[in-house]
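A lone chain, given as structure tokens: the form predicted alone.
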Amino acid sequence: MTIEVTIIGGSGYIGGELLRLLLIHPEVTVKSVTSRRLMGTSVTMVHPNLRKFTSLKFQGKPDLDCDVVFTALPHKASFKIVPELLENGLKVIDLSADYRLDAERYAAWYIEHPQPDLLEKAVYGLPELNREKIKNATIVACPGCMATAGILALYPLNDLGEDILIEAKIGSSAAGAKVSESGHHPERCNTVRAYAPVGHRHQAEIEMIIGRKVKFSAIAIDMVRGILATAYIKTGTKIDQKEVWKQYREQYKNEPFIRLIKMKTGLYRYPDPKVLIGSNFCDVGFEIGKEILVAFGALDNMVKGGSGQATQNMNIMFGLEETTGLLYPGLHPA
């Protein structure tokens, strides 16, 4: 089986990671990758790690003689493109925030959605929870990177505790390839900076999926790739550790990309994004204190938090083994 693929918006970090994964995917042919700004430029001028893997050049218009289109565009840009793609009978995997929420939440966190019918049609692309819906979807909305880490850490514990506070620490690649003052090296280096202590849009995704209110803060730290989401759950009573293990294992026992990490000794006793760089794994774990449970979710924001999850969704949509082209470990040291 060969899946023919087009990437719309391939000049950013997520587009580059999609290309990296899809160019070496055994069942994929990349037909085209677009960038109006860089039309005619060799892909490897922007993504030099792909030298000798492709001779593609950025096109101004996508080749729609394909099976599936990945849209890796800025917020609100997919609105203009996705309806036409669907009308042409194409499957769409969108990596923006444009189709992730229900209409009520989208209006509350962004704007009144211009295509509420497509919101109803779009499937939230978290394979561990929505695999069966993804199989038959024509449009999949890939989750946000911090939302992915937070949801996967919390979901098995949904009946525990009361107040939930999530703090997500994230590397600079999450800000994208566009130059900004906050991403300028002298400003970003050697920092731990609260950039969205309240009101981050990924909170809406987490609440939608786990069905509970949470408090959410996003913290920028001095690394390029990776997320560590730390969720604090007020339990009020002592929680049995064996019961927590049981809930995680029952939820994730058959999940190829979830690893449960809780060691008594060693440097990597809990989930740590450092050993996940370049991989599609999400490591989850926990610790129990007096009247509190702390849950962790760690992943590479560019892979399991972005292009890898999108590729995983593609595999499901086309009936491939879910791990195809994705089953490799992270880098260490990195």
The other form holds:
Amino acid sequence: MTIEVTIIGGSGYIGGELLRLLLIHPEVTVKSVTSRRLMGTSVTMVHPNLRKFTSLKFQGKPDLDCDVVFTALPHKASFKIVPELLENGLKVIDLSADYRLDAERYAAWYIEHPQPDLLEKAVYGLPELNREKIKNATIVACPGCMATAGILALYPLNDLGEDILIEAKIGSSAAGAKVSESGHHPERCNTVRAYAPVGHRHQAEIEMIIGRKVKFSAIAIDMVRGILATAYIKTGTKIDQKEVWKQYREQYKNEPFIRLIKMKTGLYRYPDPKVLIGSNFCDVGFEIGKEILVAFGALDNMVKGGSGQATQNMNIMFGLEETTGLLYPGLHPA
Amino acid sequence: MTIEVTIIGGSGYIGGELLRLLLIHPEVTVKSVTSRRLMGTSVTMVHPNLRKFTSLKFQGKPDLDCDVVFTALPHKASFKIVPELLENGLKVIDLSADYRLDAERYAAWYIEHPQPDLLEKAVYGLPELNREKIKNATIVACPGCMATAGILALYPLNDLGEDILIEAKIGSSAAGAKVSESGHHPERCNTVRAYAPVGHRHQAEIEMIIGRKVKFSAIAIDMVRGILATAYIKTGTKIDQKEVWKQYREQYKNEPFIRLIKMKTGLYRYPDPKVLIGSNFCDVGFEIGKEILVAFGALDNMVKGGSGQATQNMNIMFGLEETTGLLYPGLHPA
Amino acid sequence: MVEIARTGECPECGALIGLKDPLIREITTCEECGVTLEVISIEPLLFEIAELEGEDWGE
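In place of the form predicted alone, the structure of the form predicted in complex with the partner chain is requested.
Below, the chain from earlier opens the complete complex, with every other chain and molecule after it.
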């Protein structure tokens, strides 16, 4: 079984990471990669880590004689292409925010969704929660990177109450390849920048999935890859630790890419993206205080928070073993 | 064919990187990992990136019922064990500096070598130059990380003359897992530390292989993984660029892990470890000035400069396709 | 005689721990939460968190 893949929007970091994973995926052939801006340029000019792995050049038009299309475009750009892809009978895995929310939430955060019928068909691409639906989906909307970390940290917990604050610490690669003042090295290095203390759109995804209001804040820190989401849940009473362990174990015991981390010893006692660089794992853990439960979710925003999760969804959609081409340990130290 | 492997000295960064590569190597089973200091402790306590990949614990004694032993011990510690391993009919891949130099050079840089007969048998483990010898070797001495970068940059060049200066810029992981003043984060971050401007032992390896005297200097920079060796060769006259390309191409045209990088455009025009993190490639390149030829060698000190090269040697010694379990693109950005 | 592994519950995190031929006062570690445990009963297999001198870990 060889899955023929086309990537629309391959010049960015997520496009590059998709290529890194798919070019060495045992069941995949990458047929075409598009970039209007860099049409005719070798892919390795923008993704030099892929030298010797591909001689592909960016194309203006995608080769649609394939099995699945990954769309890795800036937000709102997918609206122009996805309908046509689906009409061509192609499966679509979209990495933008365009089809993630339900119609109601989308309207609340943005505008009326321009393609409500498509939005209805789109499946939220979080395998640990939506595996069955993803199997039969024709369009999968991959979750936001911080939403993935926040949701996976919180989802197993029963008594969440109403007072939840999530703060995501995040690396610079999540802002993408486009140069900007905020990404300028002398300004970005060693910053601890509260760039979205309120109103970040990943909040909507988290609220949609865990079914209650949350406060969400994003802080950029001195890291290229990685997210640590810390969720502070007011519990009012001290919760029993073994009960919380049980809830996490029950939810994640068969999940290949979730690891439960709450250790009494060692340097890495709670989830930490430092040991996840380049891997598709999300490390989840917690700690209990007098009137608070702190839950953690750590991942590599480019892999489990992006291209790795998209590949995991592809594996599920095509009936492959879900870990195919994804079972890599993180680099340590790195 | 399954190769049964034992790692002696598995608690350091090189030991951890060997495990990262060997635990997902399609033809290898890791039978035992030793660490006297951490005997009985789970390997994942020290290598948390390997959680879910192994349940091995560190052993005090190595399990010698295997095919090959990797020795990743501090320098001079291999002397105590290697003879016994060889007598047991085992193949040994040593990552220390104990068997790298010829007797004469070893005496010049250190003391009389305590095991001259063994030193004689040891093969210098640089596949690009020693492939045939490595095939039949029972003991392979893996080169130093900076030596690897310096040698691969210079080796193809014919008219090297007598005036060669090599400066290696190197990351903190090369200093190992042991804590120290020099490795203390507030001191190590953002440093540009000339820690060995003269007299570094990797100079001896480079001189041995390219057969002439060199000046060698090592500078620690703000990086965890990576080496860039810049070699400045006084040529006296302007050399023809095509001639130099030809020399590199002839030497490396069939090498799976060498890439020639000298580009007129793009951000990565010369070799740069930035795009090699986690990969076994050595990127080689050059530039020509009026009276000088500058040659470059870039690699990840933990992979091509250490555990990856050791694995590459294992593949050769056991007749496997040389790239088995090693063909991973570097992470970018990371 | 096949060594039967007895299982008991980690008092810290509730994980199941298997020990072949456990001894009273034997020290072991829970793989899931890394806590050091002491065997306090064989039949049933019961553990107690072993007292360790405080380890300096914080920043």
